[in-house]
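As structure tokens, one chain now follows by itself in the form predicted on its own.
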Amino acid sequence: MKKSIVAVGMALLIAGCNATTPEKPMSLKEQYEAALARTKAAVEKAASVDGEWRDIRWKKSKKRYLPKAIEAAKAGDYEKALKLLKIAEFQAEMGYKQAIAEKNAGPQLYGM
């Protein structure tokens, strides 16, 4: 009986140690790919309510954060790409929030 309790205890200890093993850190390329997916989803969400801000990907904008991030990644500059994606994701989230907050905006007719 004691041996089985010790065996179960050891098995739980080993399982617990394996569960807390730190994961391998993500490479810059993997971070970029995850950020790109998040940013594209945020941009599409903003666009779905007509809340996409100009500098995310609008052709007439000089900044165009999303396309420039993709270009930087193709050139191997993942740090620059991640910085640009962070800006684009922020703008997409804020554009969505702005569009939702202002969906009923318009002239207010008081006292009529």
The other form holds:
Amino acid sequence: MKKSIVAVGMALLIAGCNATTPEKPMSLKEQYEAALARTKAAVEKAASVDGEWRDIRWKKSKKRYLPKAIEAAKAGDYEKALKLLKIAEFQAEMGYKQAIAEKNAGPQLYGM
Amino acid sequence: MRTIATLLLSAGLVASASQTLAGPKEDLEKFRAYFEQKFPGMQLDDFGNGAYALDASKRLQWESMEEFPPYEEFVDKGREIWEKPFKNGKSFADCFGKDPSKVRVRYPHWDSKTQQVVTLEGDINKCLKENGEKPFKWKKGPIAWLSAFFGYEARGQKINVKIPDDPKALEAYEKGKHFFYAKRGQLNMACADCHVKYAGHFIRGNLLSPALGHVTHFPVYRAKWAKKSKNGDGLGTLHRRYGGCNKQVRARPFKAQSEEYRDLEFFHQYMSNGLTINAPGYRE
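Could the form predicted together with the partner chain be given as well, to go with the form predicted on its own?
And the full complex, kicking off with our chain again.
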């Protein structure tokens, strides 16, 4: 009797674990691919409201986080690529938010 | 009860009606009044001298520069471009009319056919293309020389941008106005933050010029741009400057002659209506 309770408990424990952990952790490459897709979408969204910042992908910027992330990934350095994408995605989201927040900007803010 | 409701309703209507009535003319009056209050006693045309109108010692240096202006040889190059016929025998005069002094004041303007803002530089390249010539690059070089020549010939005339009572033209004007007042870039600053709110203050060693009078001396000859060029050519167009000011706040600049910058120019030049053209100007 005691044994069977333990067995049921074990079974539940295992089942529970299986439900929450993914079968296999995402590889760095997979993480990079997901982050790249997210970042690209965020940049397009910012650009669609004229809110893109200078250093995300503009060709004359020295930083160019997005193209440099792609370069790093091509060279196999996914960790660096992920770091750069994180900045690019954050800046794209902020640029979008900024443009939306500024929708009604006008001279009234300057006492005119 | 009903009368109160009607009263409230009509008051609301009046309020919203007067808001929509605040068009370009009212904007211009307020804009000018703001700067006249901020810089009391300054002559209207002196706003066209930018930061030099605000700082006596810089002004002395600048006035001595203007005695032997470094832009003169490039204005002369502009004149040569004006006079040189195209391969098809026609010339710029066939596009702009015979008198080069009458060109600058017609720009920018609203074109009801194409439903867009037309700039002087835009029409220079349009003229070249229509005559089978290669268009100029947008921000510097020949386009700035010819534009500077038109400006030089128009010295003494007044900026006179017209915003026609056409919903599309007003929309373009409103877009340009919004561009001017909206914060952008990583530094979260609007044109108006630097050139309205903080005009007359220093930012990283630069004295900020008032937006009133900004456009009278464009294309401008900048010592900074001259240093970057091989032949001492410091001339650049207004849209080159727009790009530079967008970059400063770490926003992605738009292309010269993009719709964004043409609409901005429409608003920006209109705000200097009545000020005297003194192009090209010399700046640091």
